[in-house]
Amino acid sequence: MATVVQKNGIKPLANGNLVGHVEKMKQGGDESIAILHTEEQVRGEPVLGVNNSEESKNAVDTLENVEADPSATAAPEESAPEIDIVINNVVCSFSVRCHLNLRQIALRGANVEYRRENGMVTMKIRKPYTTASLWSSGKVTCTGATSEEAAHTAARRYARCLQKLGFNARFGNFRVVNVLGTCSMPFGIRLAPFSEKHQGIASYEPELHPGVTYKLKEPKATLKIFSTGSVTVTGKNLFLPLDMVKM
C-alpha cells in the first residue's frame, strides 16, 4: 500500500490525526530534534522544525542566563512610603521702628480694622494672603503665610504700606515666632499604650483632648498626635521632630 508523502515531507497517520505524532527526520546523516504535532500546529500556527534549531540554540541560551541569575526576574522591592509635612500656617514678628498712629491707619489704610478694646490694628493683604496686626508701639505680627519667605515677602509689604500712609517706617527685627505643620502617617496609632511608653514626655487626657501632647525638648516643638494618623507639630523646625515619633 502506498503512503501519501506531504510536501514537508512528514507523513500523515491513516486516521488523519496529527495530534501527539512524533516523527524523526534525517537531513544529511544528523538526526534533528523530534517534531511534536499539537492542534495548535494543525490550525497553521508555525512549528519549532530544523530550520530553526539556531533560534531555538538563542532561547536554551536565554533560559540558562535567567536561572543563573534569579535577580534578573526578582520583583522590585516596594518602597516605604514617604510623609509630606504640609506647613499650614507661619507667625513671624518684625518692628518698624516708629510709634503708630492707629486710629490715623484705620481712616486712611485700605483693608484694616482698628479694635479698640484690643489696642491695635488689622491689616490684610493678597499676595501673600496673611493678616497683620499692628500696635502703636511699632510692634507687628504677622499670620497666614505658608513659608518663611512668603512671611518675610509680607512683612516687607505691610512695612511699606505704613511708609505709604506718612509714617517713617524701617523694617527690622524679622523672626519667624511659631510654626503649624501637619502630616498623616500610613497607619493608625494605639495612643494608651504610646503614652504609656512616652511618659513624662507625652500626656493623653481623652476627657479633655482627643490626642496625645507629645513635647519635644531638642529641638523645641509641640505634637498633637491623633488616633488616626493624623499628626499637627508646632514648632520653629517642624522637620526632625517627626522621625523622632517611633511606634
Contents of the next structure:
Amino acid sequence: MATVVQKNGIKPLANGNLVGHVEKMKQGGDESIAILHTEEQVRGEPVLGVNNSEESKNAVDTLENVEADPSATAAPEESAPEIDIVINNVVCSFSVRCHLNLRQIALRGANVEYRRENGMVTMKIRKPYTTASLWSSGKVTCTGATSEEAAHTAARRYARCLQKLGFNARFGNFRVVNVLGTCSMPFGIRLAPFSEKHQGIASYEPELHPGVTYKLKEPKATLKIFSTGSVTVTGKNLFLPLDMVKM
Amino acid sequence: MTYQLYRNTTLGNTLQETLDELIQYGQITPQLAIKILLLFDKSINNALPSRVRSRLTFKAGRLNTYRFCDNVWTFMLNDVEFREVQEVAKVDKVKIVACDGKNTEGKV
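Output the form predicted in complex with the partner chain next; the form predicted on its own has already been displayed.
To see the whole picture, the full complex is given below, headed by that same chain.
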C-alpha cells in the first residue's frame, strides 16, 4: 500500500510536528497528557489547514513541504514513534455519456455481477484492484483505489471495458467523491472528556458509534477518533488527509 | 419448469439423438419427444441430488473470470485439478455454470 502512495508522489510521512508534541508532553508531565496532547493537535489543525489550502493552489509546493517535514524533524528524537497516514480507499464517479444495457454487460462482460434487485452491475478489475458500480444511466462509481491516480486509471479502464463491449462510451465528468485515510496514534484517547472539550464539532454517542465524530469545516473533512488512538479521516480531496497528519 | 441444463450432457444428448431418430422414422410425434425431454429434465434434477453418491473434489489454480446474471454463476477456471481419491486429472481450462439448487421454482 505504501508503495502505491509513493507512486503518487506522496510519501508516507513521519508526523512532522511530533517532536513538538513530545516536548509538550514533557512540560505537562502528568497522566492526562494524552488528552491534552490530542487537544493540542486538534486545535492545531484548522490553522494548518488554512495554511495548506493556500499552499494547495500549488500542489507541488505542498508536496515539497510534506517531503521536507520528516527530514527537518527525523534526527533529534530517536524514540519518537512514527505516525503514518495510509490512504485506504478512494471513491470516484464518472459518466460514460451513453445508456448502458445492463443485461448485455452482465451476459458478455467479464467479472461482472448483475443482481436485478439492486438495479446495477458490479464489475471488478484486478489492476488497480477496484470495484465499479454501473448504472443504466451511464453513471459509474469506482471504489477501492488507494490513490487518486489509481482511481483515475481504474475509471478509464472501466470505460475502455464498456467500449469494448460495444457501447459508445466516452469518459467524462470524472470526480473524486471521497477519500479515506487511516492513521494510528501511539497513545490511547479518552473520548468522553475529549468530546466535552469540543462540543459542537465533536459528537460522541457510544450507543450509536464507538468513536468520536469530529467534523472539520475548513478543510472539509470528518474524523472518526477511537479510544485506541486510531483515527480515520474522510474528505473530498487527497490533500485533506495529508493535512491531518501534520497536526 | 425445471433446469434444462442437463440436456447438454452425454446422457441428455444421446436421448435427444434417439428421439430425433424415432421422429424421423415416424414412430413418435415431436410433441411426445418434447414431453419426454421435459420428463428427463425433471428426473435428472431429482436424481442428481438424491441418488448420486460419488464425490469429486477439484481445485483451480486461478479464477480467470466470473459472472453472475439471472441467478446463474459462470466461472472460468484455469489449471484445474480434479481429484477422486487416487485418480487425478488436470485440465487447463474449465467453465462452470452453476444454478441455484434450492429454489428451482419459476426458473428455466
